[in-house]
Amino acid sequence: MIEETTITRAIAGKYMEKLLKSVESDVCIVGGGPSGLVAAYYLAKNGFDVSLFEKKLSLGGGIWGGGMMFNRVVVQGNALEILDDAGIEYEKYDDTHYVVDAIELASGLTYNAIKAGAAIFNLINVEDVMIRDDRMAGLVINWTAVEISNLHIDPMTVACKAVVDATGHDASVCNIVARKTGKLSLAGEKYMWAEKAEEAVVENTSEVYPGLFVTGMSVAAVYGLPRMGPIFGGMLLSGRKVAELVKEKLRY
């Protein structure tokens, strides 16, 4: 017999144990993007505890429109790696370039993530940080409903050892902690340079203060570097690299 209230019970039980057991994690990563799916599903695999926090809906960021809503994204050849990790499936159209369904990009770096191990939490906002003897200790988060309502409603916390900005082109955990500590500045978001962008991303995915790393879109805020549109290799790779930096931080 189906009853209401036992869908109910299960519903806000399980919800729970999830949220309580994310109160402390190893990582927490902002932002459901590419590249936050990505470090996410590397350092889950690993072994280590990730709760990844989205103030949307859905997850994936930019990739479910693809290109101007033609739901197709480019990926060059040097991350096709990443997606054999994730069983997606690609087109090659030239050398370089190779054509990925959109909607399954998207919904397959989610799913591989969970898999993983990662812990997911969408529609809810990160609205301040914490920091400890000048270094990252966890965030401070709201429901995203909250935020839009403006209403005047007390946030939560969590702890973490490692905080990855994966929020994109606002890197808005960086904002937050430069506003707050002074000690961060953010060049912002330069013009449409694909290729550029694409090395600069990577080469430039770093822990930028103590703590806090910048993974995809937030790099390029953080170090005025051009935008890319709707090529997402840079992206996977970005998250990977941040993963590895990740991981060798928290095994030093």
Ligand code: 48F
Second form
Amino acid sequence: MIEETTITRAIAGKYMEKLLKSVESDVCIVGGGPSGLVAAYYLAKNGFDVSLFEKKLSLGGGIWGGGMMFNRVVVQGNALEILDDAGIEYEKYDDTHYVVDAIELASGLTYNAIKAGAAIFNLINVEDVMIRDDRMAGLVINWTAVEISNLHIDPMTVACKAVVDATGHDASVCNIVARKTGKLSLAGEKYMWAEKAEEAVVENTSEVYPGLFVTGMSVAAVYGLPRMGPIFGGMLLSGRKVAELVKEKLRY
Ligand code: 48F
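So the form predicted alone is up there; where is the form predicted in complex with the named molecule?
The complete assembly is shown below, putting the previous chain first.
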């Protein structure tokens, strides 16, 4: 027999279980766009406790709309391995460019991150950070609905050993750390130049403050790199690289 109150108990109880487990994680990823989801996938697959916080209802960030609402994106050949790992299909356009269905990319990366073991929370906004002894110690979180409705409600906190800023053009976490510590400065994203941007984003994916790593378009915001539009290989490769960097860091 179906009981409405059982449904309530099941949802509330299981959600709390997941949230309580994420009060302390190895890695907190902020933002569920392509770079954050790829980072979550590789870190979880390597056995790390990963919690990912996304402020919007859906995961996938800037993937869904493709280029100008044509829901296809381009990925270059050197990133196909990541699509293969995720079981996402692509079609060759020429020797450099491959075309991917934006919906399949967004949902495929999300599905794989969850299946690898990452705990994903949507509708939660990261509004501040915790720092101890000049090192990232965790995040300050609140419901996005609280932010939108401008309610005066205090947030809560989660602890972790490393934070990944995967918030895209906003570079939200880096901006907070810059403003509150004075130990990081953001050069700001530059004009469109896809070829240069794609390479530079991956090259500059790095730890920018002790325990704070940057991936995806946040890298461009921190290092003053050009933008690239609807080509996503750099985002995928940056996500995989940041997972490697965090893995190395947490080993010691
Ligand atoms: O913007 P987004 O897709 O970031 P990305 O992984 O990829 C960029 C590309 O989509 C595209 C591009 C390159 O081809 O130019 O724009 O760098 O995803 C970032 C996610 O972070 C969420 C935001 O809603 C989005 O889904 N986000 C931003 N700030 C916060 C946040 C925050 N403070 N708390 C939680 N989530």
